[in-house]
Every structure is written in structure tokens, then in C-alpha cells.
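First, one chain by itself in C-alpha cells, the form predicted on its own.
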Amino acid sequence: MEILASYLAGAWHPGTGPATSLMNPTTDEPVATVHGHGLDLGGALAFARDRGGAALGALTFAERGERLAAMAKAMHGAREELIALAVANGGNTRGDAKFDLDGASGTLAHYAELAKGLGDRRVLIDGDAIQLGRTARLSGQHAWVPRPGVAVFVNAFNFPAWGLGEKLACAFLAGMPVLCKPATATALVTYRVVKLWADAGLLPEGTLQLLCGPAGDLLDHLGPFDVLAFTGSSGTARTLRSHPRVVGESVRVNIEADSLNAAVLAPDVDLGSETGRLFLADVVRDMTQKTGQKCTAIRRVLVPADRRADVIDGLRERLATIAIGDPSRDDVRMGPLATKAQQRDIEAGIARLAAATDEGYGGTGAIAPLGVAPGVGCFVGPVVRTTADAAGCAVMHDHEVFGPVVTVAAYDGDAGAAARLVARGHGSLATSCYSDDKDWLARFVPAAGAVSGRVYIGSEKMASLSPGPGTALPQLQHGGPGRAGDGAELGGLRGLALYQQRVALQGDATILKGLA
């Protein structure tokens, strides 16, 4: 059985201490082990700052982009192997594995293309030069330069490839070295990707390190110019934010946490229309893709009161066709949850919703998965709960069930009322709305946008082109306010700002122009 070593200070270290097994959530069998104790994490961070920072600083934006392009190409070349690992360790179907892996390689490739446009520079200019004196001779200029620290990634279990790729693309291009700590339960894909890059010589010394297993004393060694980027639960986010070292050194922190994302159906939409079919397809996709284990997945479905029964019927009809079971089978479209702990949490969340809502589909989520022995694996089927009173059902706005579960709730059709219900989620990564009524959208979008990181507008003319609201695109920011963590990643070149320092330059205009 493979032992996952950590890649620190330019070498692979198997670690010491008790072993933790990584499990196959379909069969309950171990697929790898990790030790992860006895590692010099302070030394690893120092190595990144000293060696990694210098290595990236010696490269221009275009040269960093060439490395990112090579990383994307290497991932694509190992795609079949990585898909097999995602099926075995993550319970992904082939389609879900490709969603994660192609999201990672696609993001790396996108930032490689952006790097071409930045050329041979090492400094990014922010805005135009500003005349400060009686003539333009004395000028000011804002610019972005790499922070002289290390970016520490603490990533979630659900996207072991994309979670690394989306953060790494921005940090690497910005000029900041990285230490990544993936979630242990699904670390096999992350481990293989980093090993693939290291073996191919794509990682300049100290630019990317990997910590497999527990975080240990990692945070105790953070400094004032480091960045801590976390994806996961709001509870863990609070712990990280309040860590004495993080507080004492004013470490820059970026959080992507819980999100009760809402899909809102406007009253002008007929379910048989192009827009209506898009709405139903998006809800079902978000429920079943990655078994609902996406931070951007729809959790609350807000529909006009007179459409609620029809929406439930439409979801029931589509969900009934979803084959659930062993994800290695070609006929299966939804696999297990990632871990037993996730299964227990989701079953408890369904019970909590059931106390305040009615059944729409799926009961408790208990199923007999295809190709799996009874009682084996981490399976929960799609569940639809429903209520006639969206405003009065507090639990649907307060507790995220991180799996294939949605609550369909009735509202009065008013755009303002819908936006206020969206806000009850206390901040979302992605809000989706479905309408071809420009007046309704003009009232809904600004209000919903104020409490959302991204607003997806589903309509007739874009339906055939849509990747769905659950896809985080590198061109657009990924993050959200409030409960969602108040962080932001990606968004084209905006994504580099997390890993850079904006500095105001003041002096002779000719000198400033030369520096820029």
C-alpha cells in the first residue's frame, strides 16, 4: 500500500508516528496511508521564503506562465491515472473526476495565457501615473509586487486537484511560493499531481511544497508577509483566524467557507420553456455532481408558491433517472460521499430539515447502491425537502447540508422578497436566478449581488451555453461575503492581488516609468 510522503525543502519525507488510512468510500477498504508527524514545518516555510521566493523572483511573468502551462500539460498527460485515483479515493464517478481534474488543469492553462500578455515584466502596474507636483516630473504610481513570504493552502476534501490548481495558478504567477496541505481523507490525487510535477522538474526549488497528514505546528511558524488561504467549514475558519500567530503577526487570511447558495425561479418562467428546463437541470446537476459536495452547489430553491408542486414533480422525474452506486461502473452517475464522517453529518442534516419541512423526494436518503454490498460504503441518495413558507423555515437558511440535498420553498414571486430570502443565508458564494423579465432582474440582481460573490443569471438565450452556477470559472472571482468567508480567489489578474503587496511609488516620472 502506498505511503503518502510530504514534499518539503526539496525532498520527500514519509513522516513518523501513527498511520492514518485513506479509504475507498465505495468499498470501505484502505487505498493509502500517511504518517505526517516528525516534520520540520518551520524549516519548510523558511525554505519557501528563501529559496522559493528567490526562484520565482528570478522569473518574469511570461516565464512563470510557461511553467504553469507545462503543469497543465503534465496533468492532462496523466489524466487517466488521476481519474482512477479520484474514483478510488474520492468516490468520484468518471465525470466527477474529470470535473475536478479538468478544472485544475484548465485554470493553470488560463493563467498561463494571461502570463503571455504580461510579458517580461516582474511588476504589475495599478492604474495610471498621477502628477504630484507643479509639473509631471514629480509623479506617483501604484504597483503590485510579490509579498516576501509563503502562501499556505489548507484545502478541502472535495476538490483535491482543483483546490490546489486554482490557488497555485494565482500565487505562482504572482511570484509567491506555496506550501499546500490537502485534506488527508482525499489527499491521494493531490499527492500524485505534486509528485508528477516534481519528477518532471517543473517546480523551481522551494516554489511548491506538500504537507500530507496533520497540520501539526504549521501555523506557529507563519510570519507577517505570509498568506493563509483556507477552504472548508466555517468552524475551522474561525479557529484559523483566531490562531495566536495569525493574529499576532497580522497574517493575511483568505477564507472560502460554508454557503447556503440559492436558486431563485422568477414568476415569468414556465417550466416547459428553455429557461425553465435550464433551472431544473441546474438544480439536479448541483445535487448529484460530486454527490452534492461542492461549495457552490444549490442548497435553497426558491419558487413562486403556485409553481412549488410542479417544481417538485420536475425534480422528482429527473432524479429518479440517476443511477447511484459504484462509481467505477459506466452506468452510475452518482457515487458515495467522501467519508463516513460526511455521511453521518448529512444524515443528521436531513433529519434536522425533516423536523421543519415536508418530504419532496428521497425520504431519509437511504438507498441500495448499484454494485455495492449492503451496509458498505458512504452512500446517501438525493433528497428534496419542501416548505410552503420560505420566510418561516429558519433551518433552511441556517444550516448547510453538504451533500445531495435541497429544500424547495415557496415565496410570493416579488423580486425584493426573493432577494431578502437570499440574504437570510448570511452570505453566499453563488446565487442563481432564472428569468427573462428584465424588470424583475433589475430589481433582484443588485440586492442579491450585495450578499453574494457571484450572481448567475439563467435565461433563454444563454441556456445552451451555460456550464451551470456550480462551476467556478478562472475569469470570474470565486468567494463570497459573510458566512461564505468574505474571501476572493481567481477573477483573472485580480486573483494575484492576494499574494502581492500594492505599493505607492513616488518620484521622478522617468524613473517610475522605467521601474514599471
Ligand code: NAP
Given for the second form:
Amino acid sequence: MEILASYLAGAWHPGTGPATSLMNPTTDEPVATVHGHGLDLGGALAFARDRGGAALGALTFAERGERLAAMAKAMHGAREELIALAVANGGNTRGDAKFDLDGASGTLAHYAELAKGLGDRRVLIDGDAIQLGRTARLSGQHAWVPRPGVAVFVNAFNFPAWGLGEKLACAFLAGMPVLCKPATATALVTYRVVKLWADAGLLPEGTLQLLCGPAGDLLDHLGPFDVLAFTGSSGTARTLRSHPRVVGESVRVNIEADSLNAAVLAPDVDLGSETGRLFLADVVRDMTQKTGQKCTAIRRVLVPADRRADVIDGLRERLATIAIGDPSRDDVRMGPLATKAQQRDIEAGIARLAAATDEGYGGTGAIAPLGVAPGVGCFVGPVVRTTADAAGCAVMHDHEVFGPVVTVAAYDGDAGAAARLVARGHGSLATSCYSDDKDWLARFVPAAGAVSGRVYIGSEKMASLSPGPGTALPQLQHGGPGRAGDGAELGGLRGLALYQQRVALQGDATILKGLA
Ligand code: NAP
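Okay, that was the form predicted on its own. Show me the form predicted together with the named molecule next.
Let's see the whole complex now, leading with the same chain.
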């Protein structure tokens, strides 16, 4: 059985103490173990600040980009091995595994390209020089420089590769060393990716460290120039945000938490049109891809009252064709949830929704998975709940069921009313709307945008080009207000800001120009 060691201070440490097993959620068999105690985490953070910060500081943006490109290439080269690990440890279908792995390598490659454009510089200039005195001699200039700390990533279980890649691309290019703690349950893929890079000599000393297992006393060692970048549930986010060391040292924190993302069908859309088919396909994809375990997945489906029955029929027809079972089989399109704890959470969430809504499809989610013995694995089938009263159904706006579950709810077709329902989620990562009516969109988009990190506008002309609302693209900001954590990641070079310090420079114009 593979023991997941932690990569700290330039060496692999197996840890001590009781073992935690990582399981295969299809077979309930262990695939690896981790011993997450006896590790010098304060020493690891100091190592990152001293060695890693210096190593990255010695590189120009272009040179950091070359390393990101090499990391992406190495991942791509090991793609088949990594897919097999994601199937075994995450319950991913091959398609799910590629989504995670290619999301990671694609994001690293995107930032490698951006780095080329930044060239031989180490400082980013923010805006133009500003004349401060009576003459142009006294000048001001904003600039971004790397923070002299360490970026600590605490990641969620659902994207063991992409979760690392999206944060690492920005921190590394910004010039900040990283210590990554993946979620324990699915850490096997993250472990193998970091090992691959370390073995290939792609990681200058101290620039990327890995902690497998629990966080232990990691946060007790954070300092004022460090960054804590968290992805996970809003409950854990609250614990981390209020950690005494985080508060006491004013540690910069970025939170990517949960979200009750809404998909809104506008009244102009016929379900048989391009836009209507896109809407149904997006809902089904978000329910079944990664077994619904995506932070951006659609949870609330808001439809005009007179379309509710047709929408449920359309979903039912499509969901009935999805083969669910052992994700290593070619004919299976949806695998198990990642863990038994997830399965229990989802079943409890379905029961809560069921108490306040009507059945649309899938009952309680109980299924007989293909190629799996009865009672084995962490399987829950797709479930559609429905209500005629979107405004009166509090649970659908409050309770994130992090699996293949949606609630289809009726609204009156008004754009303002739809946006007010979207806001009932208390802040979302990704809101999607489907319309070809420019007036309806002009009323809906700004209002929904005010409570969402991203608004995806599904329409006839983009339907065949769309990756769906649930894909976090490196070009666009990822993160949302309120419940979603109020964080921001990615968005091209905007994503570097989390790991840099903006400094206002004030002085002789010629000297500032030279520094810039
Ligand atoms: P989680 O239970 O909150 O765990 C997330 C991470 O926090 C794991 O690495 C976990 O480590 C760690 N952790 C838990 N308690 C901790 C503590 N007291 N101190 C330090 N670290 C601690 O979330 P999850 O179940 O992995 O992920 C599912 C949730 O993440 C969903 O709610 C989903 O919406 C959200 N999510 C959000 C985004 C986004 O971008 N906004 C992306 C993906 C997922 P252990 O595994 O070792 O316990």
C-alpha cells in the first residue's frame, strides 16, 4: 500500500502516528495511507520564505513561466497514470479525470503564455505615472511586488489536480513560494503530481511543498506576509478565517467556498431551440459531471411557471440515458461520490429537500450501479426535486447538496424577480441564464451580477461553442461574494494580485521611471 509522504524542506517525510486510509469509493477498498503527524510545519514555512522566496525572486516572469510550462508538459506526459489514480481514488470517470487534470495543465500553460508577455521584468507596473507636484518632477506610481511570505493552499477534495494548478500558476508567477495541503480523502493525485515535478527537478528549492494529511499546527505558524488560500466548505472557511493566528497577524485570506448556483430560463426560450437545448444539456452536465461535486454546479433551476413540467420531462429524458456505475468502465458516464461521508451528506440533503418539494426524477437517489455489487461503494443517482413556489421554498436557497441533485422551481418570468431569487443564495460563484431577449438580459444580468462572481449567458449563437457554466477558465475571475467566500482567483494577470503587494511609489519622476 502506498504511503503518501509530505514534501517538506526539500525531502519526503512519511510522517508518524496513526494511519488514515484513502479509499476507492467504487469498491470500498483502501488505495493508500497517510500518517500526518510528526512533521515540522513551522520549519517548512520558514524554509519556503527563506529559500523558496529567494529562488523565485531570482527568476524573471518569463523564467517562471518556462517552469510553469514544463510542469504542464510533465503532467500531460503522465496523463494516463494520473487518470487511473483519479478513477481509483476519486471515483472519477475517465472524462471527469480529464476535466480535472487538463484543467490543471491548461491553467498552468495559460499562465506560462502570460508570463512570456511580461518578459524579463520582476515588478508589475499598475497604471501610469501620476504628477504629484506643481511640476512633473514629483511623481507617483503604483507597482506590484511579490509578498515575502509563503502561500498556504488548503484545498477541497473534488479537484485534486486543478485545485493545485489554478492557485499554483498565480502564486508561482507572482513570485510567492507555496505549501499545498490537499484534502486528505483524495490526496493521491495531488501527491503524484508534486512527486512528478519534484523528481523531474522542476521545483527550485522551497518553491512548492506538500503536506499530506491533516493541517495539524500549520496555521499557528502563519505570519503577516503569508497568504492563506482556502477552497472548501463555508463551515471550514469560518474556522480558518477566525483562527487566532490569522486574525492576530492579519494574514491575507482568500476563500473559495460553497455556492447554490442558479440556472435561469427566460420566458422567450423554447426548449426545442438551440438555447433551450443548451439549457437542458448544461443542467444535466452539471448534475452528472464529477457526480455533481463541482463548486460551480447548478443547484437551483428557475423556470417560468408554464415551463416547469416540460423542463422536468426534458431532464428526465436525458438523465435516464446516463449509465451510472463503476467509473473504470467505458460505458459508464457517472461514478460514485468521493467518500462515504459525502454519500451520507447527499442522502441527508435529498431528504431535507424532499420534505419541502415534490418528486421530479430519481426518488431518493438509490440506484443499482453497473458493475458494482449491491451495498458496495458511495453511489447516489441523479435526483430532481421540484416546487411551484421558488420564493417560498427556503431550503433550496440555503442548503448546498454537493452531489447530483437540483431543484427545479417556478418563477413568474420577470427578470427582476429571477435576480431576486438568485440573490436568495446569499452570494454565488456562477449564475447562468438562457435567453435571446436582449431587454430581458439587460434587466437580469446587472442584478444577478451584483450577487455572483460570474454570469454565464447562454444563447443561440454561442450554444455550440460553450464549455458550460461550471468550467473555471483561467482568463476569467473565479470566486463569488457572500456565502461563496468573497474570494477571487484567476482572471488572467488579476490572479497575481492575491500573492503580491501593491505599493505606492512616490519620488523623483526619473528615478521612478528607471525602477519601472
Ligand atoms: P472541507 O471539508 O471544508 O475541507 C476542505 C479542506 O479544508 C480540506 O483540505 C480539509 O482537510 C481542510 N480542513 C478541514 N478542517 C480544517 C481545519 N480545522 N484546519 C485546517 N484545514 C482544515 O471541504 P470539502 O468537503 O473538501 O469540499 C467540498 C466543499 O468545497 C463544498 O462545499 C464545495 O462547494 C466547496 N468547494 C468550493 C470551491 C470554490 O472554488 N469555491 C471549489 C471546490 C469545492 P482534510 O481533508 O484533511 O480534512
